[in-house]
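Form predicted alone, single chain, as structure tokens, below.
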Amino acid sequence: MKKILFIGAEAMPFAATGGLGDVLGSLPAEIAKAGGEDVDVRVMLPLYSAVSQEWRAQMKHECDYQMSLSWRMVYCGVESLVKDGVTYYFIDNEYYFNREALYGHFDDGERFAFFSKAAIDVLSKLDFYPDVIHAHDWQAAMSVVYLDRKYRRIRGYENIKTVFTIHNIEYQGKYDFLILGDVFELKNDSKYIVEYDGCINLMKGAIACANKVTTVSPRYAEEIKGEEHSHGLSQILNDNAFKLCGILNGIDYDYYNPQTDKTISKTYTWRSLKNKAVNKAAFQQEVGLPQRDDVPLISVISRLASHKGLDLITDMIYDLLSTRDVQFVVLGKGDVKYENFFRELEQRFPDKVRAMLIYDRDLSKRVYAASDIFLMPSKSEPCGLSQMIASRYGVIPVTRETGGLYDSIKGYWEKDGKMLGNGFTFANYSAAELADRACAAIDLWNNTEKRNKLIGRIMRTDFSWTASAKKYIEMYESL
């Protein structure tokens, strides 16, 4: 039996803030399902205060002890529960994890140094030595480094292989060398492992130590070798290109399922698109937009940040709303300048626009179910899940050809009367190109026959974890 241990900072449904949580909440279960009795899949997470009492009541206390972290002796507890064939371990320390937010604290370096070391150290207490450790993003990067620099010569640890996945290369875990020993418990002879561009770089350390480095889409794996997308890590990635690959993320097909979703007004499939129209009418009533089924509802569901392409949207949306008969809704929080822009946009077009500047998972599914066209013009996008979720709910995506957007959405066209592609795409980072493709999507939407045929294609596109899980299993086997 192959034993796989995932180490990461968040996972649905326990505690999550974004795409990483979606991945660690669904990929392990899919691998357990695909591997059957041939795999033993487990996940290591921090026990945040955000983990509800409902989950805590199901946990089993595995052990607790005092663990060293540099000059400190700190409490380390381990709780566990089994869900969907996967064993989840929660590393408990209230000083580090009993906080309102998962990230953004002054001592995040120390918090995740503790978590990363504990994730490796407790394996001997649990008598569980995996064949492969699969660590995710900078918060778990030091687990790969600690295994290599501190535990390799200890019985049980010597043959463990490691995979490190980069979800978002922008966040690398950079710190001053003054805390190399005090916080990260590394001696000067290990300094070169994490040294990069004059500072400690935890992600660089994991890239150097891991047996395999992956990203969340094939296109992104190629893009981050270049300076434009690497955020300074292109040199180390090119030096380690032989162990770099990209595997496209999937989405949880049980959670995102318009056929069974209890949060939407009317369930539907690609064969019953009239029921999707019921969701549109209900949402229009909910937010006070005119209940019209003869105009397309265009949506944006995103963190409101420049790299998500919000500047392209703000550059073209006035003209689109002024010249085309459409409705527009934006859901998300972020930069104040974008929040203010969409507030003012709603005031200027009160019968066409709604700005919902909040983060609400259930509301997002109602927006997907109601929408006709979805805009996602990201400047960079490692994988992107929103375009997959939109497709699952029968929304026509308009995306830029970058990262995972390029790998998942192919431009609509017709050849010999046959419809190809599953959305509308554009290459250059240009508001004019976004506007052109959005108008093309609107024109197609206004043709009922073509609209229903394309939506059927879109909803039948497979964005489940099934194919990706098989690729991960093949990669683990290769190690």
Ligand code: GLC
Contents of the next structure:
Amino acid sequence: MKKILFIGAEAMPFAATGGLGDVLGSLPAEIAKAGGEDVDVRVMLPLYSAVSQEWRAQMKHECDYQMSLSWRMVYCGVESLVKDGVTYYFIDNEYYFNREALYGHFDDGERFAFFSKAAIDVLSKLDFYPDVIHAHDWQAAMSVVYLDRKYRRIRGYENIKTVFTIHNIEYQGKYDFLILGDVFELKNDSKYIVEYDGCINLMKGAIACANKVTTVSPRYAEEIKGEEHSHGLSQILNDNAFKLCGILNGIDYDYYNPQTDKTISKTYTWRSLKNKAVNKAAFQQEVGLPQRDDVPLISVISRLASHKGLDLITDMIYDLLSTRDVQFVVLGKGDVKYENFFRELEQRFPDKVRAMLIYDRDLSKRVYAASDIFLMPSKSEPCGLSQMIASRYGVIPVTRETGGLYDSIKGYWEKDGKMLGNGFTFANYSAAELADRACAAIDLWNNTEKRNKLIGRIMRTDFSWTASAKKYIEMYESL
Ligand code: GLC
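Can you give me the structure for the form predicted in complex with the ligand, which would complement the form predicted alone we have just seen?
Below is the entire complex, every chain and molecule, led by the chain shown above.
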């Protein structure tokens, strides 16, 4: 039996802020399902105050003790619960994790150094020695480094293999050498491992130590070897290219399922698109837009950050709304400049635009169910999940050919009377190209027969975890 331990900073439904939480909330259970009796899958997370009472009530207290971290002793508790065939461990320390937000604190480096060390240290207390440790993003990067530098010679730890997955290379965990000892508990003889570009770089340390480095799409695995997408890490990635591969994410097909989703007005499949239209009418009523079924509803559901391609949208949307008969909704919060832009846009086009500047998962499902066309013109996108969720809900994606968007959405095309592709795509980071493809999507949508045919194709595209869970298991085995 293979024992796999995931280590990461967030997982649905316990605590999540973005795509990492989606993946750590669904991939472990998919691997447990695909591997059956042959795998034992466990996950290590921080016990944030955001984890609800409902979950806490189901937890079992595993152990607690004082763990050494540099020159001090710190409390470390472990709680556990089993869900969907996966054991979840929660590392408890109120000083570090009893705070309102998951991240964004002045001492995040120290908080995740603690978490990463505890994740390795507790294994001997739990008497659980995995075959593979699979750590995710910078917050868990040090677990890979600590295993190598501090635990390898302890019985049980000798043969553990390690995988490090990059969900977003933009966030690396960079710190001044001043805190190498006090915060990261590393001596000078380990400095070279985390050293990169004149500072401590936690992600670099994990890339250097891990047996395998993966990222969340094949295209992104290629892109981050080049300077344009690597945020400075291309050198270390090229040095370690032999370890690097990309495996495309999937989405949780039970949670995102228009056939059973209780949060939407009427459930539907690709065979009952009439019922999808009921969702559009209900949503238009909910937000006070004219209840029209003859205009396409275009949506953007995204963190309002520049790398999501918001500058392209703000550049082209005014013209589009002035010249075409469409409705437009944006759901998400982020940079104030974009929030203000969309607020003003709604005032300028009160009959066409709604700006919902919040993060709300249930509302997002109602928007997917109601929408016809989905814009996602990211500047860079490791994988992207929204284009897959949109597809699952029968929304025509308009995406830029980068990272996981390139791997998941192929441009619509007709050849010898056959329809190919599952969306509209463009290559350059250009508002004119986005506008052109958005207009092509609108034109196709206005042709009912073609629209239904393309939406059927899109909804039948497989974005489940099935294929990728198998690839992960093969990779673990290859180690
Ligand atoms: C990050 C990336 C996103 C990816 C997600 C899950 O949020 O930005 O592209 O889909 O991680 O891997």
